[in-house]
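Next up: a single chain in structure tokens, the form predicted on its own.
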Amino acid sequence: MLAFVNFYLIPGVIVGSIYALGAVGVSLIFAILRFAHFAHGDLMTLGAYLALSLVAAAGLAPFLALPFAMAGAIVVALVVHRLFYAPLANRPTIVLLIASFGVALMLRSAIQLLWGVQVETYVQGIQRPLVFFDDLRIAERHIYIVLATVVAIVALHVFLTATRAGKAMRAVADQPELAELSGIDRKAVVRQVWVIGGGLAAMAGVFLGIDGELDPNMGWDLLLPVFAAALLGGIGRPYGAIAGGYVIGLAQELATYPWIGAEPLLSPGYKSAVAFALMVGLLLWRPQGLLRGREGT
């Protein structure tokens, strides 16, 4: 039983936390700007590499470098919006979607140019896990990842439900025309969305690097399960995206458990296929998602 917890359940929660953080940004951007942001994965990668620079230059622990990485990713997200997305705001959605592909390529190329194409790590060597009850093993970094994710989710909930800016964001997401007629500054709301989306994307990227390795394609490779999580929870619904992230993460890990016999039910190499299968199945069965998100623009 403890082997199941150590090697399948805990990794599923960690992966789900990373997916949830990325999916919230995707969901919020879709809710306010009405387009799928395909550069979001590379924004995660950028956050991870910004933290790497601080770890290498200043000797900071990755978790201490996280706020600076988030700040850098937020600045880049705001600049990208101002230069590439804002001028296309009145164009068809497909134009913004294609523009986001271009932004993704630019961000990835910039990362490769600045940091190289080799695989990097935050910490060298083997990190021994903490041992509880003789057999329960939990890596210290996993505890921090889960705690930080919980803090981020609680902070987002407080922002959306208890602040004027958060209520304005929800109003724009639900009824954009009515929100503008009531005096809400939509441009300010858009900026706040990029602040939240960029910050959470950087957090997801740093956590992905802490839990494994860094390479310039790491965020792009994460894009499918992140979008699957957003769709599963209901696109445009941040709370649904959080739930969807954990469902996808746990499903990917638990699918490799030997439920029948001694062999894994699914080869670990096919984990991404689980996210894809869940996404396609949901689109066929319930296109609006579990929490009834938006079906289209």
The other form holds:
Amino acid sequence: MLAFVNFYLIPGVIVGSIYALGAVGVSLIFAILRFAHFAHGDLMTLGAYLALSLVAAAGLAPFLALPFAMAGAIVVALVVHRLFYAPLANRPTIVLLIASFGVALMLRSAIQLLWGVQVETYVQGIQRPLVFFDDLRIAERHIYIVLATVVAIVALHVFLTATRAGKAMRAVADQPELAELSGIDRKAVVRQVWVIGGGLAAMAGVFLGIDGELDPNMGWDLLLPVFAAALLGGIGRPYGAIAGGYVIGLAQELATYPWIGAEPLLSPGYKSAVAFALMVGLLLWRPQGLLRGREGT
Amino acid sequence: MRILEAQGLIGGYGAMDILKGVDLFAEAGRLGVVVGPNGAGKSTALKAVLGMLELRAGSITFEGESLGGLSTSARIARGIGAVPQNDNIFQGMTVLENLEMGGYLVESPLAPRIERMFAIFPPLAEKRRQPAGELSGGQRQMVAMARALMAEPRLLLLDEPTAGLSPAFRADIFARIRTITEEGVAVLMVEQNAREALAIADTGFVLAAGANRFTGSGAELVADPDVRAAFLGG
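Any chance you could show the form predicted in complex with its partner chain after that form predicted on its own?
In what comes next, the whole complex appears, and the chain from above leads the way.
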């Protein structure tokens, strides 16, 4: 039982948190701008590497470097929007999707150029987990990751439901033309979406680096489960995306548990196929997502 | 007092002109009704007033100032409110949030205005925490109008506010529109139910093929044999 919690459930929750943070951004960007943001994974990678620079140069703990990494990723997201997405705003959304693919390649190449292609880590050496009740092992960093994710999700919820700007964002997602007839400035909403999306992407990237190691493909490799999570929740629905992130994360980890006999149900090498299988199954069975999602490309 | 004066509107989408010379006006405290067959350009004329359409010719002045070149949101900020025919509520947001969005540009506290809306549309008061998308057709229409009224516009444009409603609800909505004009708001309404709408209108505009065919008081138009024969089914 404890092995199940220590080696399957907790890792599933950690990975789920990271997916959730990425998927919220993908979902919000889709809700407002109506395109699938393919550069989101590389925005995560960028966040992870920005934190790495501070950790290496100033000796900061990765968690303390997080706010700076988020700020940096937000600036990059806003600049990318201004340079690449804003000029294409009136084109079919497929054009934006392809543009974001190009941005993804540019970001990754820039990261490789600046930080190199080798694998990096924030902290060297072995980190011992905290032990609760004799056998329950939880790494300190995992506690922080889950806590920070919960804080981010609660903050997002408060923003969307209790602030004027957050409600305006929901209004634009709900009915863009009516929002304009209410005097809501769509451009300001779009900027806020990139602030939230970029910030949460950086957070996901830093947590991914804290949980393991950094390499220039780390975010790109996460794009599939993150999109699967956003789709699972019904694209354009941030709360669905959070739930989707945890479902995919847990499903991936739990699929490798030896449910029958002593062998893993699914070899850990096939973990990422779980997200794929869930996404394909979902698209066939409920293309609108488990919760009803938005229509669009 | 005429607060809106639109003259000689010509324009449409792309190369095709839908409006081929439309004149409209709206007076404070009065109800203007725009009727005519499908494709006459009724809704398009309202969109022109809102700046949602490229005009090739014509002038629109609001409270004596030209609206030419102003964006939709700038026109809203000047004091024009609008309720589109479709997609006129934020379905995923509560009734209260819909009203808050209507008052997005208002800088004073919204609470008194919200209470006023509940006074004009009592059925909404008890539904305030429900998502607007879950309400009945008539109640949605009330949310749509209340959202537009939150900014206290001096001119309210309504595009077929009774579309799809039963006759009983229709009468109810018409009565509430009269309440709105009694408070001094100028209302310009596009309506399919021409006879009923003209009967309560102060001014009627009969459009056909993108141009004015008849303009006059509602009572005059209903009584006019030509209008009756051509547009009111005899």
